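Encoded as structure tokens, the following chain is the form predicted alone, with no partner shown.
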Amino acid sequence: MPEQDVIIVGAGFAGLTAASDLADAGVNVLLLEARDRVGGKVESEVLPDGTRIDTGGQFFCRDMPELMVLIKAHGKTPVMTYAEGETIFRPPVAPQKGYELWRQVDALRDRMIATKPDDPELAGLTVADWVARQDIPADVAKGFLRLVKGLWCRSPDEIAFTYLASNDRRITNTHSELEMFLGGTAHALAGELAAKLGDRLKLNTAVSRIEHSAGGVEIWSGAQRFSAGRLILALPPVAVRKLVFSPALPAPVDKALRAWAPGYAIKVQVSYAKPFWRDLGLNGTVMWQEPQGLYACDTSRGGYAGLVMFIGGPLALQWHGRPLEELHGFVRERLVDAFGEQGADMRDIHVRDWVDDPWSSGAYSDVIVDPEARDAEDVLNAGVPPIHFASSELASSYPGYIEGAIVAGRQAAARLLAAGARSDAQRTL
């Protein structure tokens, strides 16, 4: 008989929340992570000077709920991102103008999310071609392909346009995604919720062979073999792909899981004694049209003076294994070309590059690349029992983020606990 009721792999937000969810049901089970750590894309470390950053998933905002009633639960107090003063636009514009252009860039966008999911006019499109039958401006045209570069972080020419608008449909915020983060990490609280797991999680224990079975599943890690009677792969898609399953997943899955790729970031944190671009009447925003993919904002609280700087798309590929000097000295001059002298007076540079990641794939999310691959989100949902699918990529609401990857792990749970998932481990489910 399966030793578990539900075996979970993958201890990122929605893994922990699947996890958490089912114990709290009376679900006997185990959840199996390969690293030594939790929290999937959502990582910290610790500076030269001691303060805590988060080196992964960090931003959130009030309208994303799940997260911020867990925020609550755990008496967390969010950080304001500084947002006084003016936006530094790259090339240089008037900011009436670079806010005219984004406006637009939002209106297309809209524009986007608009279309009919069935419209056959669609088919087989990427995002670039959908762009390019636009009668819009070159400028507009140039500033949204940057925006894709930098959120969804792939060429507009590889992702395809009606997964595209179906993520964007389900990204609803009113309140800007960069509005808040943790001072104490985002990655603390997932620390949190796996305290609360106990001997339920198992770190260190890297999966890589699944046999099923409607009787259940039995997973492998070296010598180490699991059983349960359901499976829960908290797994970004292209993560999923490279597990071995004995017999082979079914065709129709098989394919779903193959119309993703990776997405390609890299996440710097600068350090400065002070965040001096406030007393020059900036919020520490940089916008840059040239080099796409490329952002940056104030991280400081408390004591701390930062930025961030997001480098997304095929600029992080083409940065990606290069000499970590190199890409101080790009940085550098980023930031003085952005706000001066000032801007090279840095205490510290952390990379964090997600690039290729052997656990996540990349960051911040899988994207579609296959555009006739229009069902590959609800194949995955539906999942081929005992085997599950849940990560922020599938998520109903807010893919790709957090607040994605919890809502995802809460709808995989309600599915197993709605089919008859109980405690009794001496049953096959």
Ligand SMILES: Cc1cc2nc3c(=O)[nH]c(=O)nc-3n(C[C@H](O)[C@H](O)[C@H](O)COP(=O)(O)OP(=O)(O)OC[C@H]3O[C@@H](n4cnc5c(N)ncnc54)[C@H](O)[C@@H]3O)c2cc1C
The other form holds:
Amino acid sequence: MPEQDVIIVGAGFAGLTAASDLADAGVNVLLLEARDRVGGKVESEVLPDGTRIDTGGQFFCRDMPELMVLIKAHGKTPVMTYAEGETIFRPPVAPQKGYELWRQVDALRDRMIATKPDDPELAGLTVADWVARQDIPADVAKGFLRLVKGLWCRSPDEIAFTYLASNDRRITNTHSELEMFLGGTAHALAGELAAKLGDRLKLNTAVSRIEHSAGGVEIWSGAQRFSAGRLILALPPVAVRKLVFSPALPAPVDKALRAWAPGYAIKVQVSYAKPFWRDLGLNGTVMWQEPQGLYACDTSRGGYAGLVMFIGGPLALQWHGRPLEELHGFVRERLVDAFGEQGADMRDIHVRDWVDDPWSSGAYSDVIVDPEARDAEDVLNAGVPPIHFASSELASSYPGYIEGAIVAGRQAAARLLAAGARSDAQRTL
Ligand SMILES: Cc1cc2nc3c(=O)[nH]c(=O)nc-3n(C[C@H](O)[C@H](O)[C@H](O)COP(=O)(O)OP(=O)(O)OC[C@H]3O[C@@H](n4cnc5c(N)ncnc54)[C@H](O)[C@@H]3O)c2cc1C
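Show the other one: the form predicted together with this ligand, since we just had the form predicted alone.
First the chain shown before, then all remaining chains and molecules of the complex.
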């Protein structure tokens, strides 16, 4: 008889949500997490001035229903990201011209979303291949490729086109995805979800081996063994691939897992004495067309003033592993170029390099790089009962976001409840 009804591996938002939903339904669950903290790609650190900042997932908007409900249920009041004033474009263009370019880039994004997933003309294409076939001005093509590098954090000549179109179809916000954030950090919200689980959560428990049969699973973390009737792997696909399965997963599932690759991202928090850009009529947002994959916006709140800078895609890979002082110099140079000398007047630069992260992959989400793997997400969503997969990547809405992780965790829990996990629990009570 298995010890647990359901074991969930991975205490990011997907795993925390699945565990919490199942526990609420009376199911006997155990959540195993490799790190000494919960949150996965949502984590926080404390700056020298005592301010706690999100060093991973942070922003959201009113169009993300699950997260908005959770935030409200936990009594949190979001901070609106400062949006008064002009955005800076680099290399410099007049704001109106910059906004017009981004309108055209958005229109190209709509054209991508409107493609038919089973169109034979799209078979085998990468994103770069598809862009090259569009009759569009060169600066719009470049702007679109820059957007892909910044958001999906991998080179467009590697990302499968039908994957990106399908992924973007599920990102339906009409308000900016950076509309708001939590002053007390998104990571604290993960901590509150975990607190509810009590001793049903085990930290510092890296799972390495899974033995499975129709009757259940045996899970190994070093010499520790756990057993359950069902398993949810709430891990990014690249992290699932590191596990040993006995027997090996069926070939189509193994192929579906191999279709993914990690993105690359570095998140930089730059602190100032005050948000000086506001006095200059600027909102703090900087959109770089060059170098590609760089973006900044205002994260000031209460008594704290600062800008967050995202370095994504090949640019992050280029900076990964280089000496920190050199990266600081690059950040300072870019901000002086954007804001003038005041940009150099920093109190602190905090760098979190996610490239090569051992547990959560290297960016906001893993991406599909095998253009032939058109059913990879369907295969993983079907799972190999009693093994189920849940991570933000697989969500039916907002994949690659915190919202997506909650959706994926909720959907996995619902699937297990529908398959009888609750009756297992009642049997053991
Ligand atoms: C720098 C950065 C900025 C981001 N910014 C935003 C943002 O502003 N807004 C937004 O909505 N999203 C953002 N995201 C994306 C968002 O954070 C993620 O999409 C989401 O949190 C993923 O959740 P998850 O539960 O699917 O996976 P993860 O958070 O990756 O959780 C997986 C968990 O599994 C654990 N694990 C892995 N392997 C094992 C193992 N073998 N055994 C046990 N445990 C294991 C990991 O430690 C981790 O805790 C950002 C991500 C990053 C990295």
